[in-house]
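What follows is one chain in structure tokens, specifically the form predicted alone.
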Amino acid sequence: MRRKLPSLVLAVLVALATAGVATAANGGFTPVEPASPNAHHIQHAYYLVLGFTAAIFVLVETLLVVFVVKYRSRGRARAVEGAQVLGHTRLELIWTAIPVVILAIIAGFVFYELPNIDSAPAAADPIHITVEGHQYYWQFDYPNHARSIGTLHVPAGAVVDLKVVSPDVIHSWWIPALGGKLQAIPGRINHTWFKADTGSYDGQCAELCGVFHASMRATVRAESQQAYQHYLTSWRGTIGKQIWNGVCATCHGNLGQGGYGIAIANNSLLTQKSGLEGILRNGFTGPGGAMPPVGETWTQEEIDALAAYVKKHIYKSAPVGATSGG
């Protein structure tokens, strides 16, 4: 036992040091740096829980090492029982009461923070934006009927109220720096909010929503008021490219060369607007796989913009004698 004790102590110290390094500088155990008031309050609750759990971990591991040393066999034969420890009523009451007190403190603090997490500032005049989750992309609809795919544009410092919905399956809206997760549930409207500092914040769907769920990413770009207004007035000029990059290219590759989905760059369907629209609105199931109806909520203007973009930038006519993909 004496030969094993230094190794045991070393292993415990290494585990504690590793935990400390991981916790520092957001090594994986702590939230990303918050950039919205509600995210700050979530972080406060997180660190309270982390503090209690870290202290309990250190206490338990320390007592474990102490007991291993104190109650080691000391050369006693395996058949001989060690010293018996009888019950200790006061100690048992203490270790029962302490967890109750800890849980009460955590619950009280979380309920104290909840209003700051859930409710936007009362005096704010929020910007109302609809977040719509699809297999497998995020669509954003703005107050003036502008739309974006994959990237949400907002003015920095403004309170943004999000109406989170889904027309197909359950998704989960999550931008870690801007608050907690919120489900997008078919037939139900959920709300969340944030007030972002200037910058770009990444996240992704946090609910397993299908076979290509891992690529359902999102970005919130908090920019100047002028840049935000510019997007609202110029979005039509980029929506075709946005749809291709944020929806089609996710499966079929940025040049239509194939990836998770089949190669489509040589498919003449890209030049046939009516056929392309049918697949986008109704989906497709065939020998090449299945595609959900990714464009079922797109306007005719957006379908036309995508058709024009892929015909000009993606479609490559097949070589003579070659067969286009399905």
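Alternative state: the form predicted in complex with ligand HEC, after the form predicted alone:
Below: the lone chain, stripped of partners and molecules.
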């Protein structure tokens, strides 16, 4: 026991110090600052569970430490027996009943919060957006057939209904500030929603989807109505670049210099639209590894935009003058 006390004290001090520093920086004692009603209500449920579990934690650990200190042997021989108590039915019933009550309260509170988490506000007229998880990028389809890659543009304060799908493997959509996760499962259509305050929110795919799972990031940009409308009309101008940066660069490097995928900056396929289209739509396996059919679901327009972009900016681009990379 003499050995145990200093370490315990030390552990508590270290924990307190870390906790102090961490809280100061919002260091992960609650989910990230919510920016959407569903995330807010999840946060409420989190606090309730935290309250009860923290209390039980303190109770259990305190009892344990107190008993350990109080009933330690103090040099009594091993043969000396402790009190031969076999049990105590009433006590045992009490510590069965109290958890039942606590859990019932938690479950009740979850049901109370659930409508605010699970379903979007009824009155609102939501914007429907399809979120498609791909190896290894997120693609967003807007009501007017506009599209974006990696960054989702929405008007702040609008209810956004997300249809979450995947054509290849399971991914999981998660922007921590905007609510919980939802898997994008091939063969299934899942729905979630958010209503974001103005700002930019990062997240990343939460289900292992292959080698570049760690690179599958997404950003939601909740902006003014004008900025949103502007994107819907101007997306064609940037889609080639978005695709290069959001899709190809992950494997081929920002300038096509190679990385996981082979160096393609000097590959003449970049200038042959139909050849390029073939490998984008069907994938390609060769000596340098396997490239997934990243462009399976792209329109002709997008393929054209990408082809134009790579021809101009990537093919034989001198590293210095290249404009890509942002």
